[in-house]
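Let's start with one chain on its own, the form predicted on its own, as structure tokens.
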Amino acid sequence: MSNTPRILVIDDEPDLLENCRMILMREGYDVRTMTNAEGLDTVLSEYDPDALITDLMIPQKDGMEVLREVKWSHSDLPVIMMTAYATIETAVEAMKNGATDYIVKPFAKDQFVHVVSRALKERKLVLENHKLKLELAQQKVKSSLVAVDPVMKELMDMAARVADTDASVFIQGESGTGKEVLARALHNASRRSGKQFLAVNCSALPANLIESELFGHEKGAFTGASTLRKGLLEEAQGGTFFFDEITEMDLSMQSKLLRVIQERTIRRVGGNRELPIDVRIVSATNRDPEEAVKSKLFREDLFFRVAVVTLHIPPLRKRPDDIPALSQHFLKEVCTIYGRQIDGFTPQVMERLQGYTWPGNVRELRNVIERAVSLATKSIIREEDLPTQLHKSTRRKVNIDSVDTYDNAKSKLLDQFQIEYFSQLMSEEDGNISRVAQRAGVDRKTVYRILNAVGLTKSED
């Protein structure tokens, strides 16, 4: 697409429209004009202007209504209002509704050009700011989650894109896949990161307690309510609230939560005042939400409200390439907590880890690593440090998906070859890196680099 700024002008006076078009084109802008707001949404989507100039009085819709609708659907688009009936009141209202600037007809050419130029500079700064925020969000999300698998990397990119918005996010995944970790990553990468992240497990609280927990209660609302108590949603004001296992929530409570999300207000138990709340909603479930809706366990209208964006975390058994990186991450984390110095894993251990099906997913993997660190008597994790169920795991076979590119398929096979080749050498040479390097015909640094890449040991100091 051309880098020439695109300007959309709306006015019901043909002579003025032509005058605006000529002035802007001489300044090097691409210009499109409209005599009314009919079909504006389509034009905005197709033309994608960098600035909108609209008269305050146009057929079908007045300029103020156009302004409100445009700022709702295209919040970053600068809007310049034109009018021959300027008053302080209309100027103030326009600016309150998000107008970038306000110009009175008739206007001088230089004044018009200056106003447009200033709006475009503001637009450029806003876009650059968004780009920097997205890059920062990506860094924060990636620092919170460990991923090598392409599907997980795509998930993290999507999470980074949505992190700094207020869109409700619905996270689906089996127990132990890291749904709350992802929810926290979304919060930490958002503009709300300076406020609280609060969570509630909807399956852990009985129906008669969850309303009071979420909404709070007034003094004397029920027996034992001796003082006023704020609810968790009120405590999370300005921050993020995470509803874990939301499909397990009582149906009557689901209807109350739906109202809260729609109205953005809460009413404490025993109270009669509506209290405004400003929280970002993130929800999660280990169920298939559509099946839960069909089974009448989950309200469809609530599902639509909380699932503006859906993120699906695949189970660990479907992303075995993440296991070496996750294992190293947990090893470093647990060793720091326990004050242990353990260098890595034997090749046989990594084969066991990658060959296991992980019914408990990432949570189970961390528990296994923590157990191994606790039991290890050497500076490397060995097979005897693993629980019994992992001794039954078999060597992982590389699955080549037909949708893989040639380079991706080749990379997977190469990783498997390196694991098997160096596992064999390490076993035969009792882990002696110098002898392994000599037999492989490469230097020690190359051996360390390969072993670290496939998760067999740490990199050379």
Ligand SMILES: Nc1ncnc2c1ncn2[C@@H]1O[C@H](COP(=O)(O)OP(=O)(O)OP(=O)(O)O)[C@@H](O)[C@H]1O
Second form
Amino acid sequence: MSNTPRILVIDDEPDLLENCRMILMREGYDVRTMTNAEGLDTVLSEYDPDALITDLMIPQKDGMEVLREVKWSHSDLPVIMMTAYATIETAVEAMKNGATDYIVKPFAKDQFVHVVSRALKERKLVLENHKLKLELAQQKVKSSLVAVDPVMKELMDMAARVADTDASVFIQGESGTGKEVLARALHNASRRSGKQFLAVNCSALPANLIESELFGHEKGAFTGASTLRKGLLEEAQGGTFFFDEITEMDLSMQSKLLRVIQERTIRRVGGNRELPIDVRIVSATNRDPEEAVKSKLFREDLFFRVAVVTLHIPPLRKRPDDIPALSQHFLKEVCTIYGRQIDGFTPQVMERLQGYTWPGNVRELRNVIERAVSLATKSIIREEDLPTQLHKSTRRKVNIDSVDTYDNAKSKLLDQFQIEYFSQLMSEEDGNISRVAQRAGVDRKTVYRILNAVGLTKSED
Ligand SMILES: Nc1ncnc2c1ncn2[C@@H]1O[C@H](COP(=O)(O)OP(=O)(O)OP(=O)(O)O)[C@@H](O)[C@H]1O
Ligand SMILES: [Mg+2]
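Show the other one: the form predicted together with the ligand, since we just had the form predicted on its own.
Full complex below, order starting with the chain above.
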């Protein structure tokens, strides 16, 4: 709110409007008037008032309708209703629809001023409260994720802004980019943080188990169901539920989940009662969800439901500025765990770390640091503590170790070649395995096998 509060007044009587304007201006407010609600949307967004005063009876639209619409689009804007025919019913209805106050015409100047200033005070408190909440959420998100890169910072800001809403959040990003940390950060920054954060990996649960895992089952629902068991969604009541790799969920389960999200109720397997559930849904995938929808692996209607807000985490190679900060962060973390004292990295190491393509993203970086800490013999991480894939390619030459046989040396070189070949393709194709496979002229399984064998990524699970 700028220093001069802005007040918008709508009434079809020009005399009354003028009167209001004079009173409010004398109080030091900025005033704008309208004789009907035409173009109100535009005025609201351009003028951005701190309070709206509207007559209950205005041409074209009635004030109650205006109130409802304004509350939809600007829920924090205080609305004061003016009415010539004050009945308890209209007053009650106005307040029920979100009016801040109402005033009966004709009114005394002092009364009018009092009502307006009270609404503005309330508005100020609401805004301050929002600001504090947002700052708190930003701090919580910041404390869980390291980020220096401006795109990452903006992403975290957005996460903080949506944290305290119930909007379903869809997190997209390559493997190891930090989708799960972000999902947890969203939970911790929300008012649900006192309740559970439960995660399920949709690709790891077999289709026949997932329903009873998520929804629970009644006693005797199927062979082996000897007792009643609550499902995970029920356990997460009041908290956050994380559907990891949601695009991999079995299709029939997808339609059941869609129903749950629409109805906000679940039914245990073998049960006939609908149980209300209140969970915030966060989902993630390392696939392109639109492609998954196109290839009919992922239901489009479910996608829309779970992706009210989408947060796309860029791969690490697109944010090299994050690498020094993340490396320091992991160095500290790993040193604490290992009880070691290592001060930092040589400039050459930092150059290698920032120059590498990181197909396994932040997870791979953490692994590299962990490995380096355990290998380091000095109080600083040096190039020789880095794994081969990070050694500079120009330095690579056929190194004939005196004890190496021809086959051994060849296989080492082949490993190195594979690492570089696939790192480069993965980087150029943004980690999209299908396109990497296509360009390499091999099938996806082969790509996974090679990436896995040379330690470039986790296995296809
Ligand atoms: N911005 C970050 N700051 C600190 N740690 C991070 C950050 N991003 C990722 N990490 C760390 O990297 C590792 C991988 O993160 P996470 O498990 O969240 O990735 P993911 O995107 O869920 O991967 P996958 O797709 O393989 O499940 C974790 O150890 C996590 O703590
Ligand atoms: Mg994950």
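Residue numbers count along the first chain shown, from 1. Think of the rigid core as the biggest set of C-alphas that the two forms share within 1.5 Å after superposition. As the structure is a computational prediction, the values presented were derived from the model and not from experiment.
Shown in the overlay between these two forms, fitted on the rigid core, is a CA shift at R305 smaller than 2 Å.
Here D76 counts as shifted, since its C-alpha moves by at least 2 Å between these two forms after the core is aligned.
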